[in-house]
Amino acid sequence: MVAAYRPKNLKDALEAIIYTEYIVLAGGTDLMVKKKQGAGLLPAFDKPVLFIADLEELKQINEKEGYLTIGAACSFSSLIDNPLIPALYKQVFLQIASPAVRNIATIGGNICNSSPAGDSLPLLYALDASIIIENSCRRIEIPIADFITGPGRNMLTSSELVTAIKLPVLHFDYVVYKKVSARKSTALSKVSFVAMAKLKDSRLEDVRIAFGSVAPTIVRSRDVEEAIIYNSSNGSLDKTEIISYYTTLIKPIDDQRSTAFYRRQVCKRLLVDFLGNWLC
């Protein structure tokens, strides 16, 4: 048997786990997937488990000058419920898995497991969201690209917690998000993909774009961005020079969902897409 515990509160969990390793479960959606064995055997968990999707410091939604904060344990269903959440958001958490899952699943998991296919990651990379980590003597602020380290890694130690997602509060004129998957939901991403435009004066005032599934991390290029904001202010917008430089940070793998070819094509049509229907 594996040994468990249960936290009363945030304190407590974090006094834990200074002198234990434990594996961390909040909603356990990735987690009981990685730790599978074979059917009618227990999950493979080689170290206790701390159970924190109860802890209600975890559960709390706020905004507050312009940011939201969102705790690491609310599930995606409870954030698309919630009235703090924009639209925009919801649009993405509503094509993450089943209703059954995104009952469970939550926001924190899908940051910690840091797969490049994670649903959330895209748009939380486009929104330049931050990580809040603690653990029993301070509280830090990490921007998520630095955070997430490659596939399935992060700077998390044993020591410390995710306890919180903060994310800025913007208004796009222009959003597209698609996830190209064997189903529309129920599947884990062969390409996922975010952009969003903001105009000011009829004039491009802000752009992001962030690709999943198609390298070892989130492809997202400030510089890019801010190339496609200042040659689009002076008529000087060349778009096969800029679906030139995301074809070289995009980085596909074969793999049993997708081919490389197959993901490196269907990416270049979605910029396409966005370039010549938003941005045109």
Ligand SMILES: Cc1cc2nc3c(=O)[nH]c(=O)nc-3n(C[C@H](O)[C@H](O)[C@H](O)COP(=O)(O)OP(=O)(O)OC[C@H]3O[C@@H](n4cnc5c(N)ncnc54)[C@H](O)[C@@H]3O)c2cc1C
Given for the second form:
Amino acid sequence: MVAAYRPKNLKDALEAIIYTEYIVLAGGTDLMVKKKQGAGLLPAFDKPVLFIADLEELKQINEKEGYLTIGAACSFSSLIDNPLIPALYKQVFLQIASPAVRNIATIGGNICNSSPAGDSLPLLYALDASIIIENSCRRIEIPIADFITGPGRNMLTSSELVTAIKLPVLHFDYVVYKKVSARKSTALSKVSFVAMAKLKDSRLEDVRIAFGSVAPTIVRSRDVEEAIIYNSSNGSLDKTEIISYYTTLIKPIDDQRSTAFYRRQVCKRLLVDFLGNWLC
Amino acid sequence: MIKEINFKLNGKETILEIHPLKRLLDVLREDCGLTGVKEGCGEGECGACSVLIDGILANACLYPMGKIQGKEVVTIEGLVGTDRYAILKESFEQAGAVQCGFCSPGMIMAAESLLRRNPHPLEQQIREAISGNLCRCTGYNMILDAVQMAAKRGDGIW
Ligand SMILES: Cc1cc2nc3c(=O)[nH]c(=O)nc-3n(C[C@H](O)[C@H](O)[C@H](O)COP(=O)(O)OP(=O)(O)OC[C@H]3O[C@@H](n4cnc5c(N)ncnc54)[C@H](O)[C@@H]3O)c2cc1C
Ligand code: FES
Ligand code: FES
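Mind giving me the form predicted together with the named molecule, seeing as the form predicted alone was just shown?
Below, the chain from earlier opens the complete complex, with every other chain and molecule after it.
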């Protein structure tokens, strides 16, 4: 059995996965923890491993016609250091893990891990990011909300790789990003919240709201956002109604990090704060 | 499965016949005898295993050897002998930043990584830079003092 393979380039990687079912390892910050056996022992991978972190094709960052294309193997640190990435997006990446882990962890890994606590996800949902998937003969682009199908689940098959993430460069006038966790560094979220508002002539032109860690996947509703925009423009925004709507979408659980009750409470307060302070 | 892996370790070209999924942490400690690299958690949480890979701070417990091919790894042992290490060591000692010492190699690697990028860090930047390193003894303030002291004494060498 082949235990591991270092493809020479993307083409080589995409060909390798046609014939053999590999575990794709980018940063390995999720996988090495999941497969850990202990000091001096080999991590327990039950299938051969494909190393993709050094594939140059997956480490590019480009901007074209208002869209950023970010290679799947870009580490969070490389995004934070890149001048093409807007400060608002960096603010989110800076709260992930710790400096050393951010040097290793990739954005593609965060997406493919598809955890409801993935901290880049609320931002990517709020921006309508799309995921670029390739196999040896085609390349498709899928909205992130369709790509992620459940906690830890997505639509990727073993003969495909996520090669890039495409997201618009957007300007918002008010941005709130809050990661609620036990400590600031190296802790997974109990709740994460992204809310952004754009004004035109002091009227609300656009709003985006997304919650992480409080349902099987990220919570976002374009319908509610459009209702907020529409009603705020004619002065009939009923905040209580908006809040109760989100309350039905949020389905938190009790786990070792937090309780459903706490998560619900925090979501509600973050939302009330955003609606009250930024959208009155 | 054993593979030949070529990399630079503390300045020396190194070739090892090793399993590509073995953790860099185990290879450094067991195969290379570099026990300054510590295992606290084995899960990326404590920073005791911090090394520089191509000049970038990384947790050796999260790195399988296959990813090390062609890279340059520097451990605390590789810093010893440099002027920067002498200043960091002296500052850590004088600030009382070393008690049991288990976290110290990782803290020093994190400090070295910070000072290379930012030789005159603000307190907040030091806190951020060592935020992935746990210390059970000092309460961190003495480590902050040590890094500040090193930045001042080592002005111009980073
Ligand atoms: C100490 C510590 C702290 C952490 N803190 C946070 C945090 O605050 N917030 C947070 O969101 N996460 C956190 N994480 C989790 C982890 O670092 C992130 O999810 C990270 O982005 C994963 O990326 P990776 O490249 O390391 O993934 P890997 O472990 O390499 O891969 C993760 C999964 O994605 C698949 N995969 C990766 N890349 C691709 C690709 N291009 N195509 C197809 N499949 C792919 C892998 O097969 C695997 O299933 C933390 C982890 C550690 C160890
Ligand atoms: S042993 Fe690597 S971070 Fe704790
Ligand atoms: S000095 Fe003991 S852990 Fe830091």
